[in-house]
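Single chain ahead, by itself, as structure tokens, in the form predicted alone.
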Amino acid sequence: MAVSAPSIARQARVRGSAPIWVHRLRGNRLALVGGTIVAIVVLVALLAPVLAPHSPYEQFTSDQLVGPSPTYPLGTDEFGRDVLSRVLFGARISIQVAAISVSIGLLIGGTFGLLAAYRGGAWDMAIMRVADVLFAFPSLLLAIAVLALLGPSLANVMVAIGIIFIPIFVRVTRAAGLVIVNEQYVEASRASGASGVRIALRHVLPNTLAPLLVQTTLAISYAILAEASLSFLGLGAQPPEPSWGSMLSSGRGFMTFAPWTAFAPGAAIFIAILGFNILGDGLRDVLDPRMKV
């Protein structure tokens, strides 16, 4: 069917006007949907001093496990802590363990992951099959191995979380550099004397950016419930701290008679997660080059 010159041309405005991963954007609901959960979630870590009523720190010893109460919405724990603070003040902790922990995998896993793709050989080998290594471990195991030569703290998680992320990242930057290191452009590249460093930053990195893009939001959402079990375990943010997971530990001895300590962490665990891998999912349609826009 023959198409219009005015149809050419309003399609050409359109598309000219922004990227076409945008339009894809706009018109994926399901990747709208767990941006906005994710922007909810980051703006409640970033204006919980604003948004709680009390000091996640401050305990009312005559009000212990209260209820939910206009003074309390989401009621008290055993200390007299109130539990709408300590989970909006939880929120900082679990954005901050997993966007630093993921940097950490994606920086460390992303440059070995280039160059073993760029450099392949001997390279390629002895990268692989560190990872490979690395793989064998089940990642919370790996975690605690780790946590238990550094010791329990926070910063000791994000290094732990991190490593966990290192040989995905590894393999996700190779898989994709590849693909594009026998591109024409690239042994064009390559013949005009451009430089290996040259070619991996300006022509392999930038065509891997999308696989990463999606990697890291489906790696926070990761990052954020294995800070919550390594918390629950003890081995996470120690006391008074206000930690997800170390709420969720505190709360389940009190399930009985007081459910909202542990409900509580618990729905804020479950919407962060849900929030990310749904914008995870949604990205890796967006993106996906075979779509049809």
The other form holds:
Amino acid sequence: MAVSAPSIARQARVRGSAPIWVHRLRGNRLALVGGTIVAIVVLVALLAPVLAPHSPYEQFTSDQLVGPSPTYPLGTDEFGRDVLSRVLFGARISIQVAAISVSIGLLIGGTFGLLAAYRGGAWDMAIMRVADVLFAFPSLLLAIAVLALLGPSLANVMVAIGIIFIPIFVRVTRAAGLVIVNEQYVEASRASGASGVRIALRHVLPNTLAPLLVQTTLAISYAILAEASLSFLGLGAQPPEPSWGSMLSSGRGFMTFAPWTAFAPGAAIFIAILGFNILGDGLRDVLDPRMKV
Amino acid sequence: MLRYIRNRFIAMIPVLVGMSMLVFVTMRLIPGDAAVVFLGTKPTPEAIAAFREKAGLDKPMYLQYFDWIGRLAKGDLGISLTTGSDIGTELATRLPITAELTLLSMLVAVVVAVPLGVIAAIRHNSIVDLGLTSLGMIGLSLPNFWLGTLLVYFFAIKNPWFPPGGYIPFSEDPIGNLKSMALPALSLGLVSASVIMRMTRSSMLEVVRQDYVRTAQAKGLGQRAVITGHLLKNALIPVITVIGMEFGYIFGGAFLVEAVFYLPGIATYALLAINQRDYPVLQTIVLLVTLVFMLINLLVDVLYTYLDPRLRIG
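Could you switch over to the form predicted together with the partner chain, since the one displayed so far is the form predicted alone?
First the chain shown before, then all remaining chains and molecules of the complex.
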């Protein structure tokens, strides 16, 4: 009896890798908790103008350093700006910096990693030595050095953090790529005349996605931390931009009598990082079972 | 072993040379002329020319580079453009502060992390394990400068048990010194402790499944002997790698924690140099930190070739 085409397709889907890990992901409590926190942070970033009770820049000069109240749920800062509104808008800066800097690292690092894995030989050698030099810097110091060169601004922070990620993504993609380049299906594809670019994009890239996804999630968490750190040091967002790091930095000066100005932005940084870290751990459990204990 | 260390030293040279060129060129690309910063807002062209000649800025860049490397090799770190003081002398007073902060933080991290990681692994899947792993996740996500801020609020402002900032030299007042370093070391150390605890736990769990552990248990060794004699030594190899990597993190974190606690270490010096475009200072610090970072990596590799003889070949 002939087996109907849809049933074969269904079987293939069950055996295929994507649906299985999606299924496992749903059952993974860590991924669920982390995913929920991340979704909330991203939603806050998107909906900040709707959610915020005030403008993040408006100065209520008669209400400076006022404690939490119904009008100002998280109090006001030294200029009489609503801390809650600034924290909500701060999510935009964090998510935006994280998204752009991770994209820079992913695009440049991923491309060179694939190139190193696929070309091998002198290419591999040259790319990896450059990555080694970048990797030899402690990451925050590298970002600080780049900002010293480019000058302090949020746009430069994205570049600086992106540069930190390049060697990391080069290594992850290359390592995953090396395993796949030697698989028989890649050899078969090569034998049937597929071009290098086609093999890299069709076969090597999709199969490196799992480790890349885990690394990307953890990179976002690091990017949020790095942006906050650099802005805290005065090298990132400049006033009056509502970056969590710079809010914490200026709030520290009033901590004795207005601790909310320092607590609120710090808590926001912590929650955002926590969300991405938990999600990253969950994804790793699902996508890379060897790492699971 | 000695040959291995020698080879590793040789392998460091090209990376260091590449690094020093990168740092050197980068620092010269910093916008803003050091002469203008140094001489004030309206220097005469003659003053600028004299300054550039004195600082060697009038020579071609590659000659400046070789000058710099030559002087570094002789132990002359150069002179700060803004204060005119000797960078070597300045570093000699600041480096011990950052070194003390780093070592104390590392001490906090290891002393907290390794025992807790072992306990979590022994009580695998219990409520203790769940509590410790959750705590680890929280610690991992705490920004050290926020933790530092919270510590200042609760243990220096609300309860004035520790100073909120500043540095007291050990030679002047040992107790005061430790009190002034306690909160900074906790801010940096507790975050690193989470990373090391997670690694200790998973590494222990990996080793527990090995046959030799079952053999040791089967031959009647007590739990303590199995843990200290068989589990820990083998489980520590990846833990030491992570500890080595944490050194780099703590060094970077020193920038933030020195700022939070107003400690006059090298990180504070570097930030000052960035704001004043004092690139002789900046390039020296970047190179110094990188060198320290590489030496620590080397030390880690040497340590685990010692712990795991299988790694000695090659």
